[in-house]
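The chain below stands alone and is given as structure tokens, in the form predicted alone.
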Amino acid sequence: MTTVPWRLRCTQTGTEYDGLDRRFYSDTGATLDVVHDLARVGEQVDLATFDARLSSKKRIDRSGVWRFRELILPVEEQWIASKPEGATNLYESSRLASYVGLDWLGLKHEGENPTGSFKDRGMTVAMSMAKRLGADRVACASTGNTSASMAAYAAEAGMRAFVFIPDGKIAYGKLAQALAFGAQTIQIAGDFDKALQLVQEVCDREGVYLLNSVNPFRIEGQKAIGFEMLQDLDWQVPDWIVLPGGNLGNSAALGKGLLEMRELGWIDRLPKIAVVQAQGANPFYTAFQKGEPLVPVQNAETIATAIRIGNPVSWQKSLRGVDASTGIVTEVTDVQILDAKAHVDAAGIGAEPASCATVAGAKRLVSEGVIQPDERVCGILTGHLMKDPDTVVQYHKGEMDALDESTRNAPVRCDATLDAVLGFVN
């Protein structure tokens, strides 16, 4: 009999397992959901509970994840590894709304998390579960953000961390974090999908706790992005939520959390979910367009390294939320991503390339008439501007293609004289 108030459920057959079963797949090889007793949750808390915690000085209440703990992971506080995370800003930018073609646009900036990406929301929960299960070693495959987050939270929890990264396919702003936080970093001669295959084999053989998004507790933490976004909006549901799609754990989490909130009666409708993929790493978009199972893309390639994934493990979970919300999956080119990034950065918000697929995708969907100009749209920016500074410099120096040359802001050379400097200032 389970000793915790949650269960693990196969996403295909519905078979359930003990909540403390140290597994990531069902017996049939399908991914797992964490299942909460929603009736119990509804008896314990309501939206007013979460609002009251905003003024609390308790560490777990200040976390934008553990503030919603009853619907995330109701674990004893002694097991929680938190920095704390979340509590990110929802920016309302009329400048970017005009660029996209909307009357109103809100951007939830997950780059404001402790290690600079949304991964911290899932990592705090999965790392807490690792502590609860008595793990002392953790591992992940990563294109960057997951490795940075895992390394930081492993250091917080006092665990050894092992990072498997694709050789030559990672932004240095992210690799630097994994190295700085003490993770053993292993560069694999292959792409992300090969690195993921190897890390799973290592974890199975050596008993290392896996912290990729196939870990269902990662998904639970990432649900909090949607919860906090709605709280920012005083629990008013927007018409659309737009976000990038790589391994698709984030969109899977968003859909799961919103469906749970609707079942609890805390919201009366779902926002439509729009997932945006890069054209060079678009297996989910292709599957959605054809109405067929996902076929992996070999050697996926895009400037947006965080979503450079050809075989996303969470595609079925993500599709569940997209379908339930009557949402959509779209794609954008690297040039469209870079153009959107230039506008996001110039608005003083700033984000890494994968984040800006959100804005590029929203712009495309408005131009196609899928999103109407008067609809309220919230986008998720998944990572910080400084995650990939090389791309910023190369773009503004004219070393990358642009849709609009006026967005360039190249540095200029100047003689070391007052008159020469004033020539640029005046």
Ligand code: F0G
Second form
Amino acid sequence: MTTVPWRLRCTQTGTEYDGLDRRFYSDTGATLDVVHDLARVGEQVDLATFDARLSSKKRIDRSGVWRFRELILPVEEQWIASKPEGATNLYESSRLASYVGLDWLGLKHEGENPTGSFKDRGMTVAMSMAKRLGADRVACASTGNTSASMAAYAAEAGMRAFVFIPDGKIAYGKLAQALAFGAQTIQIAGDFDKALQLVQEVCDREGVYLLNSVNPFRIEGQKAIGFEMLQDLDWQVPDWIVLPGGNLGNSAALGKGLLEMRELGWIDRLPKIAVVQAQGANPFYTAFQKGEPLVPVQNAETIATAIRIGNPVSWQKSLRGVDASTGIVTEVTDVQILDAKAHVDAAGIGAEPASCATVAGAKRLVSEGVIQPDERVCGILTGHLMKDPDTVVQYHKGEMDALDESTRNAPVRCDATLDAVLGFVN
Ligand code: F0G
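What about the form predicted in complex with this ligand, after the form predicted alone?
Starting with the chain above, the whole complex follows.
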């Protein structure tokens, strides 16, 4: 007998499991979806409910995730672990629109979440499930942001946290967060894909609750980026939503949430989803181009360490949304990412390298005529500029390749005299 209103469904066979079944794979080994009773959701809430919650003082209404709770996870409030997250800005930057080649560009800055990345949206939901299921230990493999987020939520919930990170390949801001929030941080002598394999084995053996995006509750929380973006736009559907793809949980979530909204009749069409990969970590791009199943990339490499992933777990789920929306998967080079980042940063918005793959990807798609200049495009900036200060400083000091030297802003040395300083001011 089911105890909760949601169920878990095998993405391949459709076999269903109880919503509190502590499993991440079906009996056939496929990933799971959380399935909601949409008819019930439609009776309980509508878009006006979500708008009314914007002026509420309740914490769960202020959260840009739990504001949409009926369609995210209708769990009892006592289990909810919220900071609260979301409620991020959608920047309209004419400067960046013209860089990309568009009349209008909106950028949803997920770096404005409590731990500085979009990961908080999925984490609040999966951590609430961890509490609901009585877990006392949680773990994840991460390129940095998931571990920072998990460490923070675990610290608040009083759980022990174990993070598995690729040795030497995560940005300093993220490593600092995991350490500061008290997670046991294990630097694996291998890449993210190896770390993910190991953490899954550890969790299976030891009964530690896994908080990677193979955990379907992470995906439910991440759906809220799309919901909140549409709410920011007064429920007007943009033509495109562009976002970076690494392990592909986020794009999977975006597609799932939008499809549910359409089924509920809350939107009448889907925005096209464009997933942008880094060229050195592009298995999804290659699979999409060939129309074939994904073949993992060995030794993935990119300056955007957040998306340095060769074997993405959620590629099939992500493809569902890309296909349903007649969207696209593209790739960009590291210098294109750094150039886009220099412009995003110089616009006073700022974001970490992986986030700027969004802007680089949009620019490429406009230049190829895939996106028309007058189409309404929203991009997701996934992480804060301060996550990866090393890349910023190295770039501006000229220690990394640039497409355009004029984007550099190197610090200058100066004698400690008024005359010398005035030389730079005038
Ligand atoms: N952007 C940033 C800043 C990220 O941290 C990630 C993923 C992505 C984009 C890609 O999202 O994996 O859902 O396709 N970071 C994960 C982590 C892998 O461990 O923090 P995705």
